[in-house]
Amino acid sequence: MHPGMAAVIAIGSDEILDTVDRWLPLFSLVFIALLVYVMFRMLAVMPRTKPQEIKASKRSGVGWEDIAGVEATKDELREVVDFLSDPRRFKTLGAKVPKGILLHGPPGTGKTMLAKAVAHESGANFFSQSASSFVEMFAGLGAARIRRLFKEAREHAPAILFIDELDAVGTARGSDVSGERDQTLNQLLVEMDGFEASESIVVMAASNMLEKLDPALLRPGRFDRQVFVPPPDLRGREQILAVHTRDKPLSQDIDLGRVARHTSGLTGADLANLCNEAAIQAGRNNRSFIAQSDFDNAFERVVAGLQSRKVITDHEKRVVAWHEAGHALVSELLPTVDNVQKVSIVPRGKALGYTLNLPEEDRYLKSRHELIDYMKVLLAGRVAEQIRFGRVTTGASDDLAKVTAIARSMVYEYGMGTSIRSHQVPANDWNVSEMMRQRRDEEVNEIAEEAYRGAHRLLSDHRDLLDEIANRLLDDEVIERYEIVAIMAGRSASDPRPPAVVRSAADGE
């Protein structure tokens, strides 16, 4: 290289270095300022999480007299009340109160109220937290809240520490991608192992999904006592109705036993809502008391939904009339099905019409014959459309979904198919052969077809009654029980005392 050129390059390099040295501090300051600005902006948009205030409630305000319909569960929990009220009586015998009590069952059965009642009756401090409040986007915050909760409970013993919806953090570990829920659950397990029975602390929790909880939660020494809180039976429903109407003015014609018989399957929360809706109905009618009709209207609103103002065509109204008449007629012809109390083609909720079947007693077991009869009732609406109009509509979509679910359960769960071999392997077992899967599907279809043929035969044989019920619906829109009884007996619906319908087993095949 030429010496002169080398000198020029050297001079140029020196100038570049001088320029970099001169501007580098300024660039550094600008970069740091931008970095700080971005960090502040990120902090501004991120949710601020501050420590939750944990307070103990000395009196929850809920006692045993406020809870009805779960007497067996209350007897189970009275042991905890006795221990917290008089621990010396048990300690002299070497007895220890269970560290954890898990209340599980369907939603609305009163699990949270039972925990409050235990705290109220024992005089213990009551700490209540929802498990979902422990789950945060920042790792470690949920575990920290668990530690604070147990620390407060120890400082205010005797105490009831209640965790609602435990499944929010208590599901089996390994499914959480972030690891925050697993870390929170681990801290809960550690805390439950860390306190002794002498501390007079009882951990109670509620969950609707016992089968999804981590097995470590359910072992002895943690939630070692699991108490099932079932929906109330007939006597329990009547007691719950009495509790929720004790501060409401009732008329003399109110029969809470009748209301209880007609509300099979409803939980305590449903019944509380029913009583409230009846009071609202009475207030809407400018009455100073609640009548039996208010409970009837409230029940329809709870079960069938709010009366709709949909405007349907005359043809649609006729289709709905024959559809509901099919449901009602088959229900009356089959002795295993609950009595029809009301049929309506007035739209309610999403339905354009409905048939109200009310049971007279609680039943917990159903035979294959009874399930198929119920499927006949469900399919009768679609069959009635086919018989009267020669075609079917989309109105039976919900009925068909229920029929499919029942038929599948009969084959997959109850072993009620034509072959018991189809029930020998679980429904979700991937090792089942394709031939077995096909056989199961065929059995499901056979059961549904059997119910469809039965409904078609009943409606074809009693076509005159089907048309009479449908025409009465077109005229009056609503048919009550006594009118259905009169139609089935072949008498005038104006008779004030129609005889009871005698349904023979032969009608149900």
Given for the second form:
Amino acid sequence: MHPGMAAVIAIGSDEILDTVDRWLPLFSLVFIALLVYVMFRMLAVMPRTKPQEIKASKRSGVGWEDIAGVEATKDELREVVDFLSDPRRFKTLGAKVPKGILLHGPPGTGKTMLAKAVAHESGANFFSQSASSFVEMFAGLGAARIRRLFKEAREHAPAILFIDELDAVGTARGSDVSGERDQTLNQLLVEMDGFEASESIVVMAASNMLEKLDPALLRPGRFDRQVFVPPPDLRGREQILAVHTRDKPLSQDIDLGRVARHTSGLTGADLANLCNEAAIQAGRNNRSFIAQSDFDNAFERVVAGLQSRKVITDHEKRVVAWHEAGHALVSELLPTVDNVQKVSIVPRGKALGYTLNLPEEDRYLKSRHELIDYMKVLLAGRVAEQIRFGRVTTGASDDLAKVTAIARSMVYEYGMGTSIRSHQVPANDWNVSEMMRQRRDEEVNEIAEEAYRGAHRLLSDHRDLLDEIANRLLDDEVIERYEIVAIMAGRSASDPRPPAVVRSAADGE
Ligand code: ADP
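Could you drop in the structure for the form predicted in complex with adenosine-5'-diphosphate? We only have the form predicted on its own so far.
Whole complex next, starting from this chain.
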């Protein structure tokens, strides 16, 4: 190395060291200030997980009397109230009380209210958090919130821990790119597995979409008790209207029964809104009481605000009543078809009504005769509309699709068509002659028509019963098995005596 170069380097590094010495404290200060600033910014956007965020109240303020029209659901939940009020009684008996209860049903049907009422009635603490607030932008924060919520509940047992909008974290795992939701859900499962059924804590959750939830959530020891909270029927709507008008001055002319009849399809939340709107209308008109006209005006406003939701017109209600009565009556008339447990014209999901058939015993194999009977039941809705109104609506499209599918299977798969040869060639075999194809289609049609004629005959022969069931549905919106049995036996449906004859009118079709 050149001797001069060593001197240059020596001088250079001295200067550098000097400069560093002079500026280092300043640099460090700026760096620390920057760090503090960034941390403050992060803390500002970071959702706080302080205990006060978790809503807890010794008395949640909502009692059974504030919730109307969901009697069956309340009955199911009374058991939880009993347990939380006196856990020792159950523990000494070795009884296992559900750890997790999932309330599911359309929004606004009173799920949150029910959870609050369980806490209130049993004197338990109420901890509530919406699952959507668990899913945060910082990975791991949702899981931390879940841990905190459970910890709080444990420290304040007896407690109801309520998770609203469970769908936000509970939908099937694997569909979340960031993994944050999955991590949160896993933490929820861990916490639910981690506490004992004897701990005087009951986890309740609300969901609008039970079918989309991760099946792991519904396993035993987690949300193994699922309670449906239905939209209210006619009587339920009237009771809800009574609850929401009990501290409002009403004029003499108000008929809440009439309001209830015109609000088919509305939930408890909609009805609460309706009552409030009616009070506002009365206030605007400078009246000191609410008149029927206020309800009529409020109804228009509330319905207009519901754009996407269906409010059923009177005519539609009649069509649905005869449609469902048709299904129910033909089911009852045919001994091969399962009993009708319930018929309803309260809209539920996309359906405007439904007839619930429940088997008395498990049946696996069906004969041609049984399949045709089942098709008669499916077609009976459409046939009843035809008989009563002289035309059919689009409401039967689902039933028709099912009938066609069954008739096709009968011809193509089960060899139940008129010519046995037709099922020997697969449906999608292109070598099948055009003639054969036509023959099969004719057979499918013949079977469907046979069922249609059968349904038509049954309903025409028992027109009085059809009208009676439909009218009953129009009056009450829901009819139960014992009422159907009474109608079939020719007794008044309100007569609670046990039936002597269940299918007296069966005509052996
Ligand atoms: P969900 O949790 O099912 O969405 P909420 O319990 O939050 O419904 O109900 C919202 C509001 O609607 C309640 O605060 C109450 O005013 C009203 N409401 C809903 N269902 C009922 C009911 N069955 N009885 C009385 N009020 C109801």
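Being a predicted model, the structure only gives us computed values, none of them experimental. Superpose the two forms; the largest set of C-alphas matching within 1.5 Å is the rigid core. Residue numbers count along the first chain shown, from 1.
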property: Shift of residue 68 between these two forms at or above 2 Å (CA, core fit); result: no
property: Rigid-core frame, C-alpha of residue 206, shift of 2 angstroms or more between these two forms; result: no
